[in-house]
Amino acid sequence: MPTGKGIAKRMERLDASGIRRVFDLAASLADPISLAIGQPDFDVPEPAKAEAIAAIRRGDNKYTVTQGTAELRAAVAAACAEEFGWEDQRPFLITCGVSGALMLAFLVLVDPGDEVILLDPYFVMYEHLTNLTGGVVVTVDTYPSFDPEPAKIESAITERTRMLVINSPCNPSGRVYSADELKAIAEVAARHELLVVSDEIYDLFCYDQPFASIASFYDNTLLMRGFSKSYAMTGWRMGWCTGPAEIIEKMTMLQQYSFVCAPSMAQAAGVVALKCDMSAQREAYRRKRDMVYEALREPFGLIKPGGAFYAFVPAPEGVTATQFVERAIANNVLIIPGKVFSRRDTHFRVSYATSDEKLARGLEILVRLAR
């Protein structure tokens, strides 16, 4: 079919997800062991399901106000007041997932030529949103231990730097930043009056230390959290953000002309979800994390991940991560090459959001391939 003048040039800045290529390679496999997808294997809490169903039945199926229902924004504000001690009237925006919040933020904040600092390895969307908006990705290498070194971050800042994006617990590495590490990053950001975008989608999944947010120490933070990972509401498209009022105002305006609002029945369920105890799910993932670490630390030299539900594993000596991933897929195990998330091709990502039985089988095959 004719396409007029063709595809917009901005799309030339994007390429197909490397994750999609893994699934293309696996298309011929009958029953692959998937350690690839970042999606909880538990279900939405029953009270949240019940509230969504009730909302649909009582007719809560129309648009909400763009910024989200007053009930959900109040519930999020109350949770933040308890966690951070905030007493002021901060603006909150309910978004279509943290992905939606990121899209709005990048479109609102990044002009062509602006630099966005990412800590390598990083969630794949950050790079592509920077490219889409005409920005320039500036990476700070955190290998091999994935430590966020303040001196390296500061050396990457220039007069064109627009923002720093951090993600803790991190996808893909599982690294959790301590309060002291975040305070050090905040000090660097404050010296340069730099906006920090903090993606905290995995905040409930910390296994060895309490979760800490840079928003506790630094007001110039655009804080983003969601319901997809914590409450398994991936298909419900629910997130929220708060931060400097001017930014939230512009993001809200842009949401009005794009997503319009988050799904109404999901917003009703979100109020209930925030009250659900997810400690059993967190403990289940702690145990799965331990399974992965015990299996892979010796043959691969895995550094113990502290949160989320990922391990970022060094490829065996003598092969690239991509080569090892292709070998694993040929042996029926789906994993993701690290270059999807990084400038390097030295690691691969394992997601342990699967059943214990599948995880054990997959780990056994990976260890056999390494040896």
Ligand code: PLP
Second form
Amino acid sequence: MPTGKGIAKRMERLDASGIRRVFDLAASLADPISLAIGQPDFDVPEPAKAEAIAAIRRGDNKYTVTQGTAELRAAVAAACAEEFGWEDQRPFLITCGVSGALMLAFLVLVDPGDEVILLDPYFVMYEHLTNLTGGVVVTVDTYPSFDPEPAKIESAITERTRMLVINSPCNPSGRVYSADELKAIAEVAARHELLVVSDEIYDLFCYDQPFASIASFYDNTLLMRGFSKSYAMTGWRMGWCTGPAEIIEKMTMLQQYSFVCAPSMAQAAGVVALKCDMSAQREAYRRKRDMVYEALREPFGLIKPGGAFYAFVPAPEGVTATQFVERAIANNVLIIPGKVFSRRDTHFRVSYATSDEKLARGLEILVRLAR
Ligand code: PLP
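Moving on from the form predicted alone, please list the structure of the form predicted in complex with pyridoxal-5'-phosphate.
Shown next: the complete complex, the earlier chain at its head.
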């Protein structure tokens, strides 16, 4: 029988009102131009699809070991050895997307009252997971350039700080941190023996400079990457994580009692995906980024985003971003108000992960509204 207790208290700390309002407004549109979507518009590479199908046919349909198949972990380790020069036996955990890795990491690391530093604007899940685990979000404002300023980060650190979360290329700003910027963050973190969680899910989508990871400079990094964006496998739920052995060990234990394992056929396909050349897709998205920048730089004062597939655009003077988004939706273009990712309501997020034709039509309407 029900106890009458209802929903657990921790759920009161979650709030989805910002994004719900957008969906409510959008529900009235018959055929909206959506510049709101956080997933690639290309499909999974053919060899990876074929391998997933073959894996199902040959019976790879059972639980795998919790940490992920030996083949996929070896493939990820080999890719890391090439990128970082790591020769040690690091632990790797295959997760159900980067979301799965984040969920495990927050549960393993954050106690009630612990502070989690986020660079504002930030990917929404970090805020919700902090709240869910009883932590306290401490934001470092990075507007208007979205530069990760080391002095500001350092001044946000207190005795209760548990970790700093960084995300480059960034959702929603599209900002990419240079190697020098990451080194400066690493120096601050090292001075305070601070764990850095580095969400590198958009590592493929880096347009103007080589991608750099803080894991190259700083060992106390919990590094997370995914297959969702690079290989368009959003529905296959695949990611991976590496970092300090003790943390990975606890995350693995918790995965055993929660997700159990990432999908077996997706793990088989992941081995193949890692060998696929995605440079054509990156080039296509670079071109779309250029389209967005060319259209929005002057009427909106957009700073050129260097990566991911988002632009974070200042709303025109005199209106809040929420008001501008409502106006855009009334004109059939779906965008996301920056408030969803931020303490501020000054910007809106445009996703250019869509066809050139839809993107051009959407941009034209946004430019008209700005004028
Ligand atoms: N991290 C960032 C910055 C994201 O934008 C997303 C998805 O939008 C995720 C993590 C979650 O990705 P997944 O769980 O599909 O790997």
